[in-house]
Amino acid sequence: MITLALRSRPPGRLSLAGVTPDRLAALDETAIAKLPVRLGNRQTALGDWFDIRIAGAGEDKLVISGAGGDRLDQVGGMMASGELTVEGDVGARAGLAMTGGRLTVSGSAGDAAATAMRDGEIRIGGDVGEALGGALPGERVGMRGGTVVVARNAQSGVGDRMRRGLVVVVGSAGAFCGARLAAGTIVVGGGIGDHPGIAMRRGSIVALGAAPRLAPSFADCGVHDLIAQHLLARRLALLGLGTLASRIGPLRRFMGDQAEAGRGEILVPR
């Protein structure tokens, strides 16, 4: 196991893209300390900011600790395998373009977590900022796979342009949740902001809190108790979210966004 202990709060944004357990597993402490990381527009070395310790061998496991983690951007970016645990907060774009592995953050995360994620699992113990599971600038597709679980609340734009995968927000989500959703599933345990599912084409938004305000381009299809809902409840239970899973029963189904000829669905308490 490799431990990176942050010595002090960085004076600016420090990018840790590529500092992942699968890439560090074959390196010794000296080589790890020399890895380049960017502070703003300036290149520095990982050892300038972290105390590095390796204990044992044969595990693709990385732990990042220390106060000031909210200025660490792209934590877990490009990770393909292994386990990365952050004891505290992280900054923007956590899990950027992940293709595998597991990222666990005990605290909160900034904006754009799980951007362009393709596979793997992200668990965030606190809140997340805007654009969770969204797209890179200029791209038409957001999150393409994997699982994201947020233990508290998310700000606006959850799953914008999402193509595949599962996003679970145990608390509340802001406005425009699931906007331009192409496929995949978003589950929100608490309240949900205005205009969920705007311009969605396919996929599912499961809003288990108070029924959100929907655009008039969503058609009420009545109350349903579908097999897919039971399968989703089973998936949530396997993720350790039994309380949330127990709330998935017969739900009212709205289809849309029909302004975009969409065939997606928003499921709300009946």
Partner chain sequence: MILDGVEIEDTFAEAFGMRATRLIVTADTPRWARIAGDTATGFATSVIACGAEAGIERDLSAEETPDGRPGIALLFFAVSRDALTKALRDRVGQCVLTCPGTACYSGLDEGERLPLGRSLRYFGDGYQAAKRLGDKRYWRIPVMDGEFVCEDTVGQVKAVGGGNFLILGKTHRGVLAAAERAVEQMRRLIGVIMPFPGGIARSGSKIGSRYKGLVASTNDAYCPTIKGIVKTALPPSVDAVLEIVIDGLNEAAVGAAMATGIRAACAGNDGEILRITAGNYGGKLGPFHFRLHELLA
Second form
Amino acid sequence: MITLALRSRPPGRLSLAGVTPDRLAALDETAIAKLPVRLGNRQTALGDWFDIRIAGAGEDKLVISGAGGDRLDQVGGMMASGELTVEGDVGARAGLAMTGGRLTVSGSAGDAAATAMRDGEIRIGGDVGEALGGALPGERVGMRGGTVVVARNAQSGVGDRMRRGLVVVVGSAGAFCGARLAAGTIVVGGGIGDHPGIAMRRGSIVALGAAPRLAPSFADCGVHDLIAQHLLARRLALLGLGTLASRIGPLRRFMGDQAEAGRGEILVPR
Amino acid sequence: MILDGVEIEDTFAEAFGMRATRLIVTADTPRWARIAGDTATGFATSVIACGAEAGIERDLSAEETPDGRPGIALLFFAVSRDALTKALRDRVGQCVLTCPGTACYSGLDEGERLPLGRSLRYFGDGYQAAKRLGDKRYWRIPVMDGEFVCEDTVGQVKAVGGGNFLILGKTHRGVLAAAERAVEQMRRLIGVIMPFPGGIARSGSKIGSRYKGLVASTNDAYCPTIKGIVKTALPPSVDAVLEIVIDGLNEAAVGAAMATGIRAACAGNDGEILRITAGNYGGKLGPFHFRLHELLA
Amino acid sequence: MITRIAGGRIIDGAEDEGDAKRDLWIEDDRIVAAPTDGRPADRTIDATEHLVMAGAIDIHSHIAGGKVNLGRLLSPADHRENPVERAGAALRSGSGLTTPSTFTTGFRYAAMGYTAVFEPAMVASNARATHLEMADVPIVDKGAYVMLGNDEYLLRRLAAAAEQGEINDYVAWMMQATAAHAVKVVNPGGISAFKFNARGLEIDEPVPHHGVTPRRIVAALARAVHEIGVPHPLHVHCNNLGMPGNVETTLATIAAAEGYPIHLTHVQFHSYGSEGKRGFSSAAHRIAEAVAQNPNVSIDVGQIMFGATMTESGDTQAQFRNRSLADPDTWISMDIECDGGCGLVPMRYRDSNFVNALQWTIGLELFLLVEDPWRVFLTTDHPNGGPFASYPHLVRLLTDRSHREDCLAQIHPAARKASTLAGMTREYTMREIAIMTRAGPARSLGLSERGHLAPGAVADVVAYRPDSDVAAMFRAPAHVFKSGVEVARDGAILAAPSGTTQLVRPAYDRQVERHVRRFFDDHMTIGFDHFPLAAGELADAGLAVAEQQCRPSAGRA
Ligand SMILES: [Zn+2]
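Starting from the form predicted alone, produce the coordinates for the form predicted together with the partner chain.
What follows is the entire complex, opening with the chain shown before.
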């Protein structure tokens, strides 16, 4: 296991893209300390910011600790395998373009967590900022696969332009949740803000809190207890979200956005 | 070799390579899962005219299925990947998709995947939707009682078809009772099916025919009513023969099923059963040879 | 300030004599003869055994203008995945490999020993923005070619059988109005035809609305550019880009020039036959023959390099055809003022793809078959065939046969079999490289003070540390001087002076402005008085303008 202890809160945004367990596993402490990381637009070395400790070899495990992690961007970025655990908060774009492995953040994450993610699993213990699993400016799609679980609340734009994968927000989600959704599944345990699923083409938004206000371009298709709901509940249970899974019973199905392809669904309590 | 007073002939069953898969069909109740399973595996005794050989492998409890409902495991065998693909598409399309409350999943996650839901989805006429959960991809096809959920693709393996043994006895009644005992025990096993009616075949066949265009015809050497005029394989006291044919996901499963079946057929023999033998083509056609003495050793 | 670059091997393509081992002297921003008065150098650069060449000149590279920004817009991953840190207090950060940001473009070129880059597809209506954007590209000298030949005014005048003199005046006026260095015609008539829903246009096929043929457009423009004395010949992007069998179009275009000088650009995309099982074959040898037989013709290759890139072209018709090849699946096509526009299609060239693999061999065949290095220039049509950052590898492919054959062994087997590349033994010499990347482009563009190392030349000088891996040598030269300032060392940027804006201002009869004004009043959304870049406008905006002279022999025919 490799531990990176942040000495103090960096004076600007520090990008940790590529500082991942799979890439660090083969390196010794000196080599890890020399890894380039960008502070804003300047190149610095990982060792400028972190105390590095290696305990036991051959494990794809990396722990990042220390206060001030909210300035660490792109934590877990490009990770392909292994386990990265953050004790504390992270900044923007956590799990950027991840293709595998598991990123666990005990605290909160900033904007655009899980963006461009393709596979793997992200667990956030606290809240997340905007555009969880959403598309970056200029990108045609957001998250393309994998699983993200947020234990508390998410701000606006959850799963914006998302194409595949599962996003679970145990707490509430802000406005434009699932906007422009291309496919994939979003489950929100708590309340959900305005304009959910606006311009969505396919995919599912399961809003288990109070019924959200829907645009008139979502058509009521009645209350159902579909097999797909059972399968989703099973998947949630496997993720250790049994309580949330038990809340998936018969749900009212709205199809939309009829102003777009209109093959998506928003499932809400009846 | 003598087993419970029955002579086990020193011969072998000759079996062939096939392609096989397992489907899991779930429904609201065990009864409806069984109806779906019976229908989907009907008319599937022999690839010669049925396109596939199929059968029910076992019932599944709600805890064992992907959607937490009661289900049934079905095995399908065909001569090639393409034939298997077509058989699955037709059988699931006509017999499961149509059956109230059912859903259909791959029960085998090995080998190159075959399309299933991917082909059937077009029934949804544009209203179908894919749903990926974990590493599984399902199609949701709207139907009149809700949605037919069907996994996008199913795995398939190289399998073994045509394991067999023949029960030779004095009377039809006695031989049938022995065959039924055998099938009852064999159905408890995993990975095999006995595709003929009730698991039992009476129309053992040989290759070829005196009629042009017929590839197989009755196995005259084992037909008791003509034993006086053909080159018979039957001892004089044998007046009835039945065969049990076994398809299995692998060689070991077929061998185990044969051994179980033969033992069950012989057990409790009251002198009705005289001999157990097996069908082969001299060992030249099929790659799998199940020697009866080795199986029972 | 006198600098002595000591002990290098001088490779000056413009000099007839062979390579010479001698010191090179620089005083301020010029190359000078070795001082005879015994003045010592203020600084001496030890370039022992280094290859010393003039700064390289890229004759065709899309570095500015609306399409480049749209290309950046379409490739966020390129910028996300290729950040470039600020390398020093006076320098700037950036990002991007295939669509690099402006600072990164200038720094990366300079670090590779390039000191001048020409943007070949300036939409006239977008000239002001293009120049300001180019000015944002540090270190290197820049210039732009204005696109004509699909513009409504010219097509109308050709349809009305206007005299050549009038066409000449219009072209000269347009060059002044847009501060252009040369004139380019893209898919002559085809872009106009595209607006009338044509999906292709043959050389003798009339443009739907105007009834003018591409042949007529090429003839009129090639002659105009020559007669008004613009040093660089008409820069031609032929019709039918990328289409199997388009070699016929390309050869017909050469004939259409009627002996006037023309430069055929990214000819690799225009050298396709339609033979073989797949209906796609190399016609590089036919192009090479035509180049040999027509001394009025020069080419640049537009080599493709395997990997992901962005295609950015003024040829909206061809790019609309290419949209189905977009990878990732996203594209843009646009037009300004019915004057010109661009199409953007991200592309991934794969060595495992038959067509891409054959394109790769066709480009290399062109390089190796055209014998006169003065008339073939090294380009990838950045970023269309590949980013300019891949030039060092391309140089290695040309100079190192065994490496070329290693690469050939890895491509699609059917393409390898179809290509004659395997039998080609030619290896470019360093002197030939110096000609095709320095002296040749400089002569073609009329840059008399650049591309060579004679006393009086601008002190754009590169010293390469010899390396058995030619790509490594060309990727990060030991020393790069721009106008006498050492701007890069071993691939790292040291200083970031601004380069000049190169332009040519041919004379015209002001009568033409009255006609064009009327056209503007009737049809354009921008007023005639606001359209041209005013004299001094670029200088006022802080650009260092360097005007090159028209050929004195120029005159009306
Ligand atoms: Zn170009």
